[in-house]
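A single chain, nothing else alongside it, follows as structure tokens in the form predicted on its own.
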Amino acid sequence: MKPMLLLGAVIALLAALAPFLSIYGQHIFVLVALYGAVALAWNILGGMAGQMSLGHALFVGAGAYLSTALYLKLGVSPWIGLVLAACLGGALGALMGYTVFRRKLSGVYFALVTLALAEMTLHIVSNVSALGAANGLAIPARPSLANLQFTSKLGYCYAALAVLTVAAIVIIVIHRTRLGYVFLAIRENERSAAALGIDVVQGKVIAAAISGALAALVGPIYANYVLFIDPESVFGITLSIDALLFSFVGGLGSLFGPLLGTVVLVPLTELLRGMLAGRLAGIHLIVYGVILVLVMRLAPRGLWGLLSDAIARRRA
């Protein structure tokens, strides 16, 4: 099945399924969609272009704080904030990419720089009183479509699903255009790519900009869903690590592997937290580690690769 048709079928199925879920099930649905969108955004830079980022929380947090601050301080509609968040995320990604890549930093050095930027932003925001400092920002509950707030979780299901759909469509379009081959060439061998006439720095900057813009889209939706944000929740390293893990477990660089990893790991995490809350804190991190080791050992191409191989064998 063609990727766009497959995506349309999956989105239609999820949209039809959402109304029949329990309230807790719809909560899991929202988390899966939002984390899936972040994982797909990370996959553009980390999987397709091969630049391992440990700071994607920077973009999510920037989008969340920009939209929330504009709404609370100036009364700007969250819908406008959503667009501005994507622009800010793209600008931050391009600026970060140009600053780092033109100095030929890559691999572990790039990962450390992105981690440092996210942590630095966390501490800066934690000390800015206009942004609530460490106490964060609370959004008043005013359910209406204009405020990007809904009276039930079902509305948030569809809002999160819309962001996930945008991220997935961008991934598919990149895969089908020359840009996708540019990213692939850079990931496989930068020197060979440069020898073929590819502007490696420009390619990486574009990947960082697209990735940052898509990740920033998640911020306003998340902020209006929980009605509260603080520096640790949206800039913390946990979010960045989760995006990386979902992509690795699902299938690094694949079309929908990161989403598959999210579908498996997010419900599993919530289930473990519910069953073992107060008794074994952090058990989900241990489970993440075990799953990651097993996937890397038994399915180096991730769950998506495992699924693709199984389908190919069945067809044969």
Contents of the next structure:
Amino acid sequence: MKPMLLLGAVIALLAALAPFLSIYGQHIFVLVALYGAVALAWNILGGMAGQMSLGHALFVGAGAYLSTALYLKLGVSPWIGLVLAACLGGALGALMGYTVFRRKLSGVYFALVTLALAEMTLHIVSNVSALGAANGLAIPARPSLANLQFTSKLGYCYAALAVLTVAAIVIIVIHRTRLGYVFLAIRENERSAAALGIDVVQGKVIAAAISGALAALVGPIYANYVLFIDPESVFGITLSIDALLFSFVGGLGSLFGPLLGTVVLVPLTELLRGMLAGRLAGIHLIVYGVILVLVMRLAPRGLWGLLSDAIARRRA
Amino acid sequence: MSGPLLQVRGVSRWFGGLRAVDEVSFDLESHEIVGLIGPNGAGKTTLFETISGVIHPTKGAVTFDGSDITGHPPHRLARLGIGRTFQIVQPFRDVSVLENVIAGVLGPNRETSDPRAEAMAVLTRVRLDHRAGLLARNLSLPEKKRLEIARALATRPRLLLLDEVMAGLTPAEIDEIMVILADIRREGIALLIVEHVMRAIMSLSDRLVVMANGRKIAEGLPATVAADPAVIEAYLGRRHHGAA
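Next, report the structure of the form predicted in complex with its partner chain; the form predicted on its own has already been given.
Once more the chain from above appears, this time first in line as the rest of the complex follows.
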């Protein structure tokens, strides 16, 4: 029960903290929570089950476009859109996993297939006029709970925090049940996993489905926060890479390392942009890159590994 | 009682023109230890991997407990009650020894009330309980071999396939494994052992199956097989009295 209690305490603390943040602080809060949820979702497939995806934007984008299109064209409530987004993300994940893993492709091949699928979807959506093509879709501002729109940023803080909480709960439940060991065994050694009675293909497909469903859940919240989506922002490679990067920097495979990575890197990006971008174009990205290299060099097991080593040393 | 626990019937596996396994048949009763021996290249490993579902036989059939399991994938065999170890140990390196065994307890997806306690009990059986918290990568080779056995035991097999669990061990370490295997048999688990350590396989096995050039050349009690001229020829060559 301990991890659940700890999670509850952390979420309560964050929820209590949010009202006291500045508007800008709340903006960062929303970004961290949403990116954090994507990173946690990515980590279920990439870290826990060991199958690296380079295309998680596919799920976020599919979720964002599904709920937004349904709302704009058919007047379907974004709440229903949110549920449908998760279903679509899960179905896409399962389909993607089944087509690739059944052929015993994994590692770099799986990564390339996910990258290709996300990019293909980006270009297809960019050419569908019903979805706004490359111009994207703008959502008219009609703040109300029914529309999943809020008058203040605080509302979005809580919406984003809720999605993050769902992802965290799913991860804890996986970790404490048989599925957690199925993922662990697949990640560590597929031959041994099969010899122990684990259906490796099925396990990977389940991981992809759960991961896709959770990532897709972020899409509608993001769309309603920004009130505008276009293919590049939700299907783009940048988002896919971010999910992977936050997980690597935070600590691959650890349950909440990816969240730690997000908590550090997202504000860092914003900070660097604020401090440096005005002086020399692109300099903030260079500094960001240098910091990433340093973290990977000095903490190959991620910030989470660094932290747990430090705690272990303190105890010893 | 129904028939034998494991029946191998005319199993062949050809790789192009090479008949790695050629029409091999034998039975294994529950509670029995059968040793599978033969010189290098005899086809033992191919036969072993055919029984364990990794390699599909070109011809022939394997039945377990009366039902046909020919060509079943490894995970289904494990769920039916066939556990196995690997010649080159394949632990889950970056997790604890205990977690390795819990994965074995949970792998076949059967009802368990306390996987952790069950895994701990299995570790005690192979005398690895004092290493439970260690990362598997940090174990010594003999300990890794025992972990390999523990993980397979955790799936609650009725038949355990052991692929050279004693290779690379010192005589003292081999004795330790032999004690563990004798314990396992006493619990009613049948064993099929591929092994090069003659001393061990002669004293452990109830029966031996001897292969050479893909074919079964002898089968029977260890003492009988050891005196069989065909077996001696396969191991030492035809005119062994004159060989240098």
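Residue numbers count along the first chain shown, from 1. C-alpha atoms forming the largest set that superposes within 1.5 Å between two forms make up the rigid core. Predicted, not measured: the structure shown is a model, and the values here were computed from it.
Core-superposed comparison between the two forms: CA of V290 displaced by 2 Å or more.
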